Each structure stands twice: as C-alpha cells, then as structure tokens.
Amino acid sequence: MKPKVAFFDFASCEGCQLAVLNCEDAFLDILNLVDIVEFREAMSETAPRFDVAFIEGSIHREIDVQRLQGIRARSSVLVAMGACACIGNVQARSNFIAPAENFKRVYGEADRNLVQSDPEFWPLWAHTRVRAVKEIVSVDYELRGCPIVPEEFVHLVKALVVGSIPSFPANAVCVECKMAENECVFDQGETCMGQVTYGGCKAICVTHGYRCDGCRGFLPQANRVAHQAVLREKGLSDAQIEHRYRLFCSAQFVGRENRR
C-alpha cells in the first residue's frame, strides 16, 4: 500500500501548501507514489492515521495545541511545512504585546467584548502566544522558508518513500549567493540576514534584488554576536537589528518547551 500522506494548517496564509500544489509535474509524480487523504486546498477527505502529516502555520491557541497533540498523535512521521510552522514567522511579533492589547489593537474594543461575553465561543479566540510546531510537540523533518522550496519538498517526499533520510546541507545563504556570483548586498551599501541564515532557498532573494531577510531561521551554528557587530558598522542602531532579527525570528527569542 502506498503511505498515507495529509496536510493540516493552522495560523497560516497556506502559501505553502499552494507551493506544493504548484510543483506541477512532479507533484503528478508524487500521486504515484503515496495515497494522499487529507489536503484542504485540494479535498475534504479524512483517515484515522497517516504514515506523513505534513503542518503548516504557526500555533495560537490552546485549541489548536490539542489539535496538534491529536495529530501528532496519529502520525508516524510529522513534518514542519514552512517558516510559520518552523519559526513562528512574522506572526510571532505579537509575543512582545500582552494577549488582550494585541486582541484590543486587531479587533477593537467592540469585537472584544462581544466574544469575551460568550463564554463558550471565547475559547475559540483565546490568543496565547505564537509558537512554532516543535514547541508543541516533537518534529520528524522541517520544510523551511516563506514559502517552502518545491524542490525540497520533492526531494523529502521521494526520501520517506523509499525509506532513506533526506539530507538538507546547514550551509548560510550566503554560501548560495557565491554559487548564484551575486554581488554582496553588503558591498552595495546595504545589509543582509544571509550570514545567520539556513540557506536552501538559493538565495532567491538576493538574486532578484532584494536582500535576505531570514525567513528561513537562524542557523544554529551562525555567530550572530559577529553579524550584529557588522550591522553596527554598517549604520544599523540595535533597535534597528532588534527589528530584522524579529521579523521573521521571534519565536526563537522566546524559551522554548519541546515536548510530545
């Protein structure tokens, strides 16, 4: 039989899902070789159990923690689909504001005490705080970026397939940037998260312009004190590099639970 596959969202745009629906051919492949029976950019259908359940979007509520207790629960192996799961994403600034400021500034004062009155539709909108997947419970692989990379995604799936371990390089995106020949952003007058940041993406970003602004993570081994060092020089104020670490990052500034 081939393995059953799912794809559950939580706080997300779904982009990422609809990266993997845009894999195209070879996601025409990828029917070939797994049974996939849960996807709600595609179908409705549901199963009890899933050999992959692949989870995208960052988790808000205790709603959804029990959630993803129960789905973790039914899977043999659990996949981190994108920065929102991985990361928090940019949604996790919001751990810097108290819940109900941070209800009270989306909602207004008026949508607040219309839900608190209810007592038991209030649940539904109680915010904590932003964590990422594996802050919840335990994580198989991780599927980084805003949106994830098809070809990852690809090489991941034909890997579960066949039983072997996929292999994602900890190399920096500025590693990448070298392959690509782009000129450092750094030499153009501005500043870049490449140096701290887990590449894979090849350095997309930059080589259509932009800068990286690390909504792949940081990598575990990137001297950041040396990097925020640089910034200083380059004219960046530490409220300034406070700001570019947290876009994509906050989550990873909070103390983290990991726990099945």
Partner chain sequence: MRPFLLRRDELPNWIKHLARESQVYFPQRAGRSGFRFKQVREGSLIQLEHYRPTIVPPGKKLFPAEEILFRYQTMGDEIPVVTPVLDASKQILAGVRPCDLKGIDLMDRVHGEGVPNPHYLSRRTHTTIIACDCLYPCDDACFCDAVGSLGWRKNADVFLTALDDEILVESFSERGRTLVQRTALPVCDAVDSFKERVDVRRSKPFGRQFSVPLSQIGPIIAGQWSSPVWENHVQRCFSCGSCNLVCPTCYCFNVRDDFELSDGSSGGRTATWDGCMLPTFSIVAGGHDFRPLALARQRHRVKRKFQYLTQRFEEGAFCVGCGRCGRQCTANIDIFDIVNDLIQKVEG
Second form
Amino acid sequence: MKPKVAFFDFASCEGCQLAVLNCEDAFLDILNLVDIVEFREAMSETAPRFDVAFIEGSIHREIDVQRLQGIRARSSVLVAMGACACIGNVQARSNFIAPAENFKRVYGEADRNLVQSDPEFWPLWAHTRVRAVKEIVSVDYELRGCPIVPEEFVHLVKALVVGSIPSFPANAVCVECKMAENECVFDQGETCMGQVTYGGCKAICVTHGYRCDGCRGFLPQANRVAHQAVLREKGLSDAQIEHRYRLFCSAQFVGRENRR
Amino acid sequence: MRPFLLRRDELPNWIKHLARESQVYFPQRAGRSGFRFKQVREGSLIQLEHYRPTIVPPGKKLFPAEEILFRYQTMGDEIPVVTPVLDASKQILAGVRPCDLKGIDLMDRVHGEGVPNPHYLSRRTHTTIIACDCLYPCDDACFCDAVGSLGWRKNADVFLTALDDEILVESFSERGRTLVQRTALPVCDAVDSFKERVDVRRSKPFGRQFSVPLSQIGPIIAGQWSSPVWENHVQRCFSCGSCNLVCPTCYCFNVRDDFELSDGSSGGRTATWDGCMLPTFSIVAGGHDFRPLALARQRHRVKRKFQYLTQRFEEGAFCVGCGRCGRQCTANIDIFDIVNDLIQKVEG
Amino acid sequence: MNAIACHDGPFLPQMARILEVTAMTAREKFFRVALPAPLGHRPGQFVMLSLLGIGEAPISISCGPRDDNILEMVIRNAGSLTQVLHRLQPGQFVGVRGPFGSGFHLADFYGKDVVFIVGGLGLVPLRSLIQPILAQPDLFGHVTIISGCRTPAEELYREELQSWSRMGGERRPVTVIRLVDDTAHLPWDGRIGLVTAPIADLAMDPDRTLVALCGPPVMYKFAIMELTGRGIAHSHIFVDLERRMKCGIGQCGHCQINHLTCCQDGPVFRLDRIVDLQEALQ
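Switching from the form predicted on its own: structure of the form predicted together with the partner chain?
The complete assembly is shown below, putting the previous chain first.
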C-alpha cells in the first residue's frame, strides 16, 4: 500500500506547498509512489492516519496547538516544512512586541480597543507568542528555508520511500557559495548571515546577487559571538545586528542561551 | 625549442585565437573585486597583470565541486550494470600563477600516486596549462615565496613572463611546443638578459616571509600539539569550511548516491567537495566524532599543510602560499599568521 | 561533456548476491554474500559495501581468508545505509569494493601466543584473524580471546565463542573469556566486568605474546595501559582503528591520521608505529 501523505498549513503564506507543486516532473513521480490525502493547495479530503505529515506555518493560537497535537498523534512521521514551521519566520518578530501594540499598529487604536473589549474577538488574544512546530510536538525532519528547496523535498521523499535517513548536513551557506564560486558578500562591501546559517539552499540568494538573510536558521555550531563581532567591524550597529538576527530566527532560540 | 616573444597587447588575440579551437579558461572579473577562471569568449577581457587570485583555484577545473563517478541500472533479478563516467573533454587553463601551478602539481601527486583516481587523471590528461610569472605579490595576503612556490615551473606546458611591453613565451612540454608553434611568433634572441631584467624588477622580499627557512617549519609545527596558538586562532572560527574549499591543495570529498524517482531502477554515485573544517567531517556511523572541536579541526588543517602531507609526500609544504584561505575568511583567520605564531612560540 | 566509459576503476563496485541474512542481536545482522570472484583478502581488511542509489560505507570483513568467492560481514543498523541493508533479502545485490587496508599478516603470528581483546563490534573484524589461527593449531601458540559487550543481548557470535573455547588442546590451549558490563537481568554464563579487567591475571610471556585489539575508541587507552603494565611491548600490540571513510583508496581525506591514511596504512596498525601520532589514539 502506498504511504499516506498529508500537508497541513498553519500561519504561513502556503508558498512552501506551492514550492512542492513546483517540483513538477518529480511531483508527478511522487504521486505514483504516495497517496496525498490532505493538501489544501490541491485538494480537500481527510484521513484518520498519515504515514507522513508535512506541517507548514508557525503556531500562534491555542486552537492551532491542539490541531497540531492532533496531527502528531495521527502521524508516523512529522516534517516541519519551511522557515515558518522550523524557526518561526518573520512573523515571530512579533514576539518582541506586546500584542496590544501590534493590534494598534494593524487596526488603529480605536479598533484595537474594540477588539479588546468584545468577547467575540477574544480568541485572537490567545495569540501571545509565535512558536516553531518543534516547540510543541516532536519533529522528525525539517525542510528549511523560505521557501523550501524543492530538491531537499524530493530527497526527503526518496529517503522515506526507501526507508533510509535523509541527510541535511549542518554546513554553512559558505560551503555552497564556494561551490558556486560566488564572490563573498563581504568582499562586495555587504554583510551576510551565511557563516552562521544552515546551507542546503545552494546559496541561491548570493548566487543571484543578494546576501544571505538567514532564512534557514542558525546552525547548531553557529559562532554567533564572532559573527556579531564581524558585523560590528563592518559598521553595523547593535540595533542593525539585532534586526538581522531577528528577521527570520526570532523563534529559534526562545529560552536558550547563545551557544557556540 | 627557443622561447618566443609576444607583444603584450597581442596576448588577448593569442588567447582568443586558442579559444576558437579549444575550451580556454582565463581569469576574468566576477563581481566587485573577485576573479574566476571563466571560459574565454570573443568579448572576454584578457589581462595578465593585476588580477588577484581567483575565488577558487584553477586546479578545481580538474576536480569539480560535484562529479559523477558512475551511473547504474538495475534490472530485476539480473546483475545491475554499473557504468563509470569519465570527463575527457579538452581544456586549456591559461593565466595560471606559479602558486596555483604548484597546487596542481601537488594534486597530480595526490590523485596519481598509490591508487590513481581515474576521474582526476582523465581531466588532467586532457588539460594544457599556460602559466605566467609574477613580478610582484598580488596583494598583502600572498606568501608564495615563503613556501617555495614563486619559482614553480615544472608542470607548465607554456610559461609566460611579462615585462613591460613584451611577454616571453617558453614551452616546457611537447604539448606546449605544439600549442606555441601553431602561432607564428618571433624567436627571443636574448633570453638570459630578459630573465635578468625580470629578476631585477621582481619585488624583494616577495610577499610575506617567515622568520625561519621552510625546512624548519615542519619540525616546529610537529612539535606543537597543545600550544595556546591553536586556541587563539580559533576563537572567531565559524567552521564554515571556506578555507578548505578555496585551497589549491584541499582535495577531500564526500560520496553520495541518488536514484531516479521515475523508475527507481537507475541512478548514480557522486563525489562532492568536503572539508576538514566542517563539523561533520570526522563523524563515523554510530556518532563518534574524532575531531569535535573547531580547535582540533583547525589544528588538523594546518598540520596537513605543513606536517602530515609534507611527510607523506616528502614535499616542503602542502600550502602554496596563494593566500586564499586568509583572504576569504570573513573572520580574518590566516594560515600564515597561525604558522608565524607557532614559529614565534619556538623562536621567541 | 564528452563522457567515455571505462571498464575498471577504483570507484566501481562489483555486484555481490546475498546468500544469507541472519539477525544476531537487535542491532546486528550477519550477511553472507557471493562475489563474482574470490576476494583474496587478508585478515583485518575491509570492503566498501554499497547499495546502489542509497549509499556506501566501510564494513569489516568478518571471515578469514578463503579460496571461494564468499564474503561474510556483520552489519550494525547505525545509519542511513545500514538501515536499508537490514531489510535486504537473499537474492538481492549489494556493491562491494575492495579489499582495502593493510590487514594482519598471518606470518607475524607464527609460533606466537596470541591474545585477542575485543569490545562490542570489535569481534567482527578480528574473527577474520581468529578463524585462520584456530584452523592451524600447529602454527600458533596459546590463543586467548577476551570478548566484552554491554549486555548478554548484545553478544555477537556466541555459539562460535563457545565452540572456540572447546578447540584447545594440550599443545595449543585456547582460552575464551566472555564478559558483559551488566547482565541486564538476562541469563549469563560469562563474567561481569570490563574487557580490560582479565588482562591483569593472564599468563603471558611478553617475549612470545602478540595482542590484537579492537573495540570502541575508549577501550584502547585502558587496554594498552594494562598490557604495558604486564610488560607487553608496543611492537607486540596490533590495534584495529575506526575512522570515517568514503573511498578506501586514501583520497577522500576523511581517515587521515597524521601522515597516514587509516584506509590504506591501516586500519590495522602495529602500536609502536602509531603510538607517537597524536591523532591516532586521541
């Protein structure tokens, strides 16, 4: 029997599911190997159990926590798919701003006060902190990036199909920059998050003339003290450095110390 | 065969002439200050002088970042068929500096001695090298003279020495002679005086120098295992592996398999660059890590260049002094500084 | 790219058909495969074993030298490749490159008393030396095998260890000492303790005793300390080391130990030749 695969989305742009659909040829081959039983971008159906559940999006509300726990209980393998699910992504920046302040910014002060006083809107207030999937349930594999890298998705599916262990080496983006023979972003007078960020993206942003902003998250061995020192030497202020660090990774190190 | 003379302003034409018949790579601008060995086209800007060492060395054209070792096909109960893939396309690497030339020679030894690597050797056999002399250091990071690379000529097919408006064209191999003879160039009648003028013009001292002769560096480094120097130079290390991947004498590779999703019965095995600074480099199945600390990896890298491989291959240094690792390290960790500090520890 | 095919090369595996797969413990399986031609290996050598499309890993040869085309291995489920290997059935194919490495030279052991000290998986490669030594009683002296593992459930080759202990005679005694760290409430007929513990009480003549060691990295230091204390010279001790390996031909760089490569110069080293190399036993 073909493995049952499901895709679930939480707080996200669903761009990673689109990236999956964009695997095109490989996606058609995958359809021959697995049964996709839930996929909002492509179909709607529900199943009681899943062999593999792909989770897209960060977790915000209590209701999302319960839904996620339910999916985990029904899934043999759970994959966090994309930067939102793995490290919170840009929306986790709101973790550093009081919810009342956020509502004011988005809806204006008057509507914020209305929202605050009307019980109908109270579930919104349950949103207190943006969390990555692994903060709530155990995650078997992570497909990093904003959006995910189609080749990594295909690699993961292949491994799951043959029963091997997919390999996502914890190497810096620099490795792939050198393989692509990119001129280092620092030599272009810019600054970069590449040295402390998970590679696997083929250094796509640098290869196309931009810098790495760290969407794949900090490496376990990330020497963040040294990295901040390098950025400071290149003229970045502490506030600018904090901005860079919080852009994608606000939810990555909640409650954890800066480690080497 | 006597050397020829080429007018400096004729060099682009000569290189492009070669490029019409073969695949020619020459250092060309890549980005703001970088250079890359790029294939020469009609519109390419060909300049011999003033180029900083390329981002990765020309030797990587013999050892690409990803290389298919073989493809396979399984057929039910039959014995699977495995077919090797060897690249035998001809190429000319032109504008290779002496440091990179020596790097290629060292890689010829690594891949050619013991059990030869047919993939490297196939490319190498089909590669012609046009190297060029350096009259002054390319920048502050250079220390080729200190490790004995500056005068390296051995494995050049053609060797160019540019002085003022002229380029002396020497050929050191049959392949080089054939290449040069294809163009009608005037013979140089005064080779000795040309070379004398070159030596007068050459910067002295040439680039950074160690305070002890090269022959003493190996023993000095061999004697230092727990020196505080190692710790001093690893504080800022990102373990990003850039120093490995841009090194002309780094050759470590990983191997991975892949299969086609469409049929599940075919696929291949690929070798990809690896580096001893990367945290996963020494981990065995089961999880034991033989070099878990960046310090141990850094020490291993330096000792490979100045102790381990020099001992194994009986060479003066396995570092060619191109300066790439230090130049491209965003934390400014420079192998010259590490070695220099180790020397100072001993010499005071 | 102008691709040409060649019919031989160090990266090309031979295809071997699986004859037998037997579970030995919860984590280890015994594999017997048939190669197209005899492997012609020495004890202590290894092969690069692969599954096309999945990967390749260094695997110790577990059988002594033999004339037929059979190869025996024990594979622990410890990674991506071995996890898939564990599900293979007889009749399926695996890729084999090798044999690689220096291995043991049987002639070094002629006329000597031989002590084997093995921890965990260490018995697997040393069985390739134990087999030929036990098979030729006239050529070797007293054989002692000290085999340790964590719990009785993890013991490998139990029947063979028991049968080896019965192969001794008056002229050529064989002693087998089996140990576990912990019985884990399982029945156990051997000793309890570390594999290095029995060394102190062995009857050994340092002049005519050779020792072969193989086990987890932590074992070497203590075993060597004990042996040195008993007067065994470093030149009489052979260690079988493990390193990450991706090629087997000294080129991928992973197994570098100072100026040596474990895959070509080792994995079996005479201790006096590596004891001063900092990267060897660290």
